[in-house]
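As structure tokens, one chain now follows by itself in the form predicted alone.
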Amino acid sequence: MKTITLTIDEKTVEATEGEMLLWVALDNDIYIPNLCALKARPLPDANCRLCWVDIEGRSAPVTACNEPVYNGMVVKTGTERVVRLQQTALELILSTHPVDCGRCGKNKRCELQKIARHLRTKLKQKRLRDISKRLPIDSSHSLFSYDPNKCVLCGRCIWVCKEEQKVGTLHFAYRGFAMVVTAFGGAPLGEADCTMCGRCVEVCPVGSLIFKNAEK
């Protein structure tokens, strides 16, 4: 493969030609925001809408997790119309989501707030109105529990139990704000086909899927 040189936000970085631009950002410690990535996951559907960058030559910005490199490219990731995206992407995500930060297993490891800290801005909005999907959460697995009105619907999830475990315990069901994950027929996820691997908690970006050993 190719070895090639592009800059992001004026520093000279070194990549494989074809390399998603989001991986070679945060392996040369530039932070770019992301939930539905996954490095082992060849093209995400990008669908948190988070990792907007602007690419020189561009008219619009674009997507870092499925945006390939290549030799001369020019990207700044702090642009106004950037961060404006990034903005109204986390209050749409922060919309559905009930933000009890103290009370959750994933304090302080929980990306939205490493989001909202990069971003400088609250987690707790004012500007859209809360919609939080208030459903039960699923308590009857022996290792892990799973709270789906956390659940950002990045996906990370589904792709490592299917892909990468090769089991495919885990799907999303229904469309727009009814859609969570769950396993088949909507069974609780205790009586699941499961391995008990534990890689579903591990990529959960939030505090959706946590260890019962680590609940607070």
Contents of the next structure:
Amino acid sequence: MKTITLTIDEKTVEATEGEMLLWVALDNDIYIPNLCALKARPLPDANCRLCWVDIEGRSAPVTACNEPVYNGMVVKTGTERVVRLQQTALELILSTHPVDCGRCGKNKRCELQKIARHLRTKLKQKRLRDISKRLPIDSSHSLFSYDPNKCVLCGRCIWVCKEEQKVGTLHFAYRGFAMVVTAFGGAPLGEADCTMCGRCVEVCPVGSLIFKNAEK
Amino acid sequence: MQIIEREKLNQEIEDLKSQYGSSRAALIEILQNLQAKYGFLSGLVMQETAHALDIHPAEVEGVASFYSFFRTEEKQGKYVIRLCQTISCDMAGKDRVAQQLENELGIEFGETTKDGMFTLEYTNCLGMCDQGPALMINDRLFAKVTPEKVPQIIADCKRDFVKTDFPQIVPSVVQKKGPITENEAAVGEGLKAALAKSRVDLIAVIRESNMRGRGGAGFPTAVKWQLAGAAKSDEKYVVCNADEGEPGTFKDRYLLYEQTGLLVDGMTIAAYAIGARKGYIYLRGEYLYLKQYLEDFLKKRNNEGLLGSNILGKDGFSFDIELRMGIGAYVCGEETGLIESLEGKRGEPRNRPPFPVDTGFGGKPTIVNNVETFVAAALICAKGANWFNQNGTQNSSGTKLFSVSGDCEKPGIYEMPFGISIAQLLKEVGGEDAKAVQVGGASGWCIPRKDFERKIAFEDVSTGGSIMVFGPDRDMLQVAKNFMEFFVEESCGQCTPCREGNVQLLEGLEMLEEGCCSMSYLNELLKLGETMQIASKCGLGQASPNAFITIIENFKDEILGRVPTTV
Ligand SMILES: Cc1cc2nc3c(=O)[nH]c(=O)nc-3n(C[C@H](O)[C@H](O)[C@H](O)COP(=O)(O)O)c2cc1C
Ligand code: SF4
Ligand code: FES
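Can you swap the form predicted alone for the form predicted together with the partner chain?
Whole complex next, starting from this chain.
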């Protein structure tokens, strides 16, 4: 494994060649908004479309979670166009996401709050219309509850359940705006085959999957 | 009783496995067969299929619920009537056909009759835009349907079509032929010429022709073949993209049925050029009525020694083609979504790079080309590069098949050189009084009258073939809404900008319809559209705002300040 150097926002950092830029930045305390990435995942989906950066020599911004680093790479994380893409992605997510932080079990640990702070923008966004879906909350499981309305469809829970734990209980059903994380047949999670590992809850970046003892 | 049923089902699944293989890639074929048999994919069917293929039932449900032709909730009727709701059929009067269907059957869209005979559904573009309104019933297609014809169609269904006046395959209307469409006699010529050349020389001919892909994106065909040819692997694939899902496109349907020989020639030539032994034709589910014909055709080619081992006596050159059916998902026309679907998965497009030419089907080097691209490639090999590139422009060589629909006197297929102006085309089709033309389908651009001198070519306004003409009285807001409804339904949903963004744009159009959208909010939506063009993961979300933006920008006066119509 070759060690290389690159610059991110004028800071020179070392990394292993081929590592994904997002993790290199985060390891060096440079925050880039992200929701769907998981370090253990060899092939990132790059679906949330938040981790935009500008790279010298590239005509358009790229997503950092699936961008391998190379020697001499020059990265800028806060250019105007990058911020605009990130803000729009956040606003779109928030236009379907009930913002009720005071009563949410993830308050202060939520990735959306972190991203909003980073972008210096409000969580209660007003630019776009509220298109939230108001689906029923599933509290059937003994360990955790699942609020599909707060789900950002990052796919992290599905990946750990299937690829890390080799269980595969959770999956995406339907497509487009109707897409949802669910167990087979839409069964309540309390009735699905579950090994109680709790990994899905641990990786949920928002307040969708929440341990019951952490709820207020 | 239940145990017997389960055993019977398992036996069926085993039989299907021996036919389609026991790999994950067989999943969609198996589900299609089971749905045909049981009318829907019940929990039990999905579970047993999952066990048989050694995957989790959740995976099977993920796939089954992705495609619009699969049903997981309730049994469909013996006859599923799918009426096209896309713009050209809409303009041709689909609403009245819909009303009469409801009247005759006593159900609404989305419902099944109590006797289990009929299910009524809407579907997106059936590729009959020049002969709309169109509908399909199982594997039959009906064109130019009028309310008056509806009772007859239903009566024919009830008699199982034992005697019917409606043809099984509705012929395409070719209004203007050209070098590509006039040369069906050249079948075999190009293949013979190609196999006589070395691979390098063969790709050089394609390069010299300057041909760019006919599917819409316009990637140079020779470069694609070159890259796949250079990729190191002893397993490579040639895929024909016969998904033709772009609203307003119906020229591949014609080529698939009437130029099949040239298509197979082209695919075989490509296989030789890149070193592939296996090919797939991915045929959209809406063209189910072509399945049997194409399968028979491939069998015939095999018997003639034009597919299979040592083709045309060329030692060591073997190539086989398998037909695979789509099941109602426009996004599977995107080449990586298509490959995912071929692999038996949800048709969610992949990140690029890696590109299919090095990591494609099953992770192997794969070229995906449009039907017309293969047909043209076969003819280029037969007639030479100059024969092809003497037409068209420097950057867009050759003639192109255009599918023309909407408000014009002579809708149909036109073969014309790239570089003609929209005005010239309108004159040809009898649509001179148009106020706007949508070039490139729902993903394309709305060109207003003042810009009719613009040229149809990759370097100006490009299209995979779709041309939709809007007459002076068309309500452009309704046109925009029809396109956005299409994208909301067809977005795969994996990435944020497209999944949520299209819904926001559609909501905006509904606000305009109700007359309650301010200019400043509309400007926010235009900005959102521009961001989606950059931020979306695949071409669907990158292109879905095009029509929205160009219609709003050109028809603000018509669209703003509507007085709401009270229903
Ligand atoms: C949403 C979407 C749908 C597409 N649908 C089709 C299609 O139906 N047929 C097609 O040939 N190409 C379609 N394409 C383009 C393909 O991704 C690909 O570029 C093409 O098949 C390559 O063939 P060509 O180079 O011969 O044009 C689509 C692209 C996108 C983004
Ligand atoms: S742009 Fe749309 S269709 Fe393409 S990956 Fe994203 S959600 Fe899916
Ligand atoms: S973290 Fe990169 S797209 Fe989601």
